[in-house]
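As structure tokens, one chain now follows by itself in the form predicted alone.
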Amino acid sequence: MYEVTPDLIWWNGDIVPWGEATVHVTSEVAMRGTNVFEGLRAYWQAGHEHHAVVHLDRHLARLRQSARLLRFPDADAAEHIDRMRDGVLDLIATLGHQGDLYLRPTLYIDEGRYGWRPGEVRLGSYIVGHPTGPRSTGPMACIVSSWRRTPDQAISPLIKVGAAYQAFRLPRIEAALAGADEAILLNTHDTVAETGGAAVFLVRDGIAVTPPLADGVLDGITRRTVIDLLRSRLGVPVVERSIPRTELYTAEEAFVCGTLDEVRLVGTIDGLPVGSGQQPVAQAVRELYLSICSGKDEPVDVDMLTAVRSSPLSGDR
């Protein structure tokens, strides 16, 4: 996905080419992380000839709540997301690229260390666009990790902080070096928290259930979407309660489901077959969620796709 790199960025108001957004080595992003972010899925729907940006408005919402969990100045944080929704739509525009797009608005500090008042901090902001590769269609092998999720009392899930995401580099590596695709890790308590990018999602007696918010999970978006598509359009129950490493290998069905892994059917766990092999109710939240994103079904509710088309002269969004 990040393999090619785009000719131009959103960079603090302003689409510029690629090279003009820059920070310095010392500055605050750089040395420590200090960076909060979403990620976006825009879809092209080629039989409207238009992207649709999936919950673009929850996305900046949460993009706030991180930005205030990690106290950031308020009026200063406000001021640069509103001005990264339409970053957002005109950014896809301008780029013109007739294929699906990952889009990461950032939003971080560049001078003031560890300051949170107004006035002791200066912020930047910026918004990357990278057209998809290829999707995955084949399940998942992935392994449980030996390292631990990030517990609330550290560093909570509930703030996509980019420093955050170095608790996923060791376990990416692990699951690596173990020829699998992913880790799911475990919380300080050693029920299931999450994948570094991904929900965690059983199915078991035709009960589809998934850990809570307070086993260390990031408030999902993707996560809220799929549990409506399974309550509302599949009569599937949903239940969230903590789960058991040992219920991970007795489960009939298993998948994540984020952004970047949209939903992913998971084949096998440590090398144990995930159930017969027969995912029933994987495949069908899999199917259903991307029929909507395609625009080839009807959306979950009425703010769930935002349409822009792909012409910087264009006004209709």
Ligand SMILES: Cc1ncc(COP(=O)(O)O)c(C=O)c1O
The other form holds:
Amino acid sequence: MYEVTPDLIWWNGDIVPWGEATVHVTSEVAMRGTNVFEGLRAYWQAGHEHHAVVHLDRHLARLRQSARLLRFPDADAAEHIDRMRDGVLDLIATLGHQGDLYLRPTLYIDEGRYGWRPGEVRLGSYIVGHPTGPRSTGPMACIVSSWRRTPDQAISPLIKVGAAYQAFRLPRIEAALAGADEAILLNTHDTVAETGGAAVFLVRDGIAVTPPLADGVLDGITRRTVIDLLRSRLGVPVVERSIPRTELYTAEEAFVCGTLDEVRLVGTIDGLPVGSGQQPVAQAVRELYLSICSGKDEPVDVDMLTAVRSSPLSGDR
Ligand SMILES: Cc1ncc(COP(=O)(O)O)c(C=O)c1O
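Next up, the form predicted in complex with the ligand in place of the form predicted alone?
The complete assembly is shown below, putting the previous chain first.
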């Protein structure tokens, strides 16, 4: 995904050369991973000659929530995040890349040891935009990790903070060592939670099932969109309920969804093939989601896509 280092990055309100956006090794963010972040996708809609950013405002609202839950100074955080909205659009326009982009708006604590009082803390923010690599089309091989998703009592899954993502390092290494693409984590009650970057859905008897937020999952923006698409466009009922591990092996279909993964089918779990190999619901929701993002189908809600021209001269945003 990140083979290409962009020339430019948005940093504290300005678009600057990549190498200028630095922090000290002893900064709070470098020492303790104190950064809240979002992953956004901007799809290049070739027919319309513009990018469409998916759920920009929902992502920025969740960024604000992560900052609030970690007690970042509120007014300063809000100011940074307000500027980041324009920052996302400006960066896309300035990069001028006629292809899909993955963007990461990040708010971090530069100075201030475990700080939370305004005046003790200096915040910084950046947005990086990378061209995305080619989309993986085949179904994924997953394992169920022996590690657990962090519970709400530790670092809440609702907070997207860099430090919390260390909890996915060992599961991902475990998956790689097992020759799999991804690890599905259970929660501390031993029911299914999510992967390190996506919500998990199963299909049983024509009903789509996914764990509720209380089972240790991020309030995923793609998860919500997929639930809407299944119900309102595909007529597939969706139930949010706890999923015991063994149900992973008996499902007719399985897929994951998230900004980075989009909608991806799961072919095997712990080496067992999922269902009969036919995954009509997963396939249909994947095609519909990608078709909406690429501008070929109507979005589920009016605020789903924000258009931005790739050239700053076009003035069309
Ligand atoms: C732990 C985790 N779960 C799920 C997701 C998917 O969430 P979204 O659809 O909002 O990208 C992400 C990605 O941000 C994530 O980091």
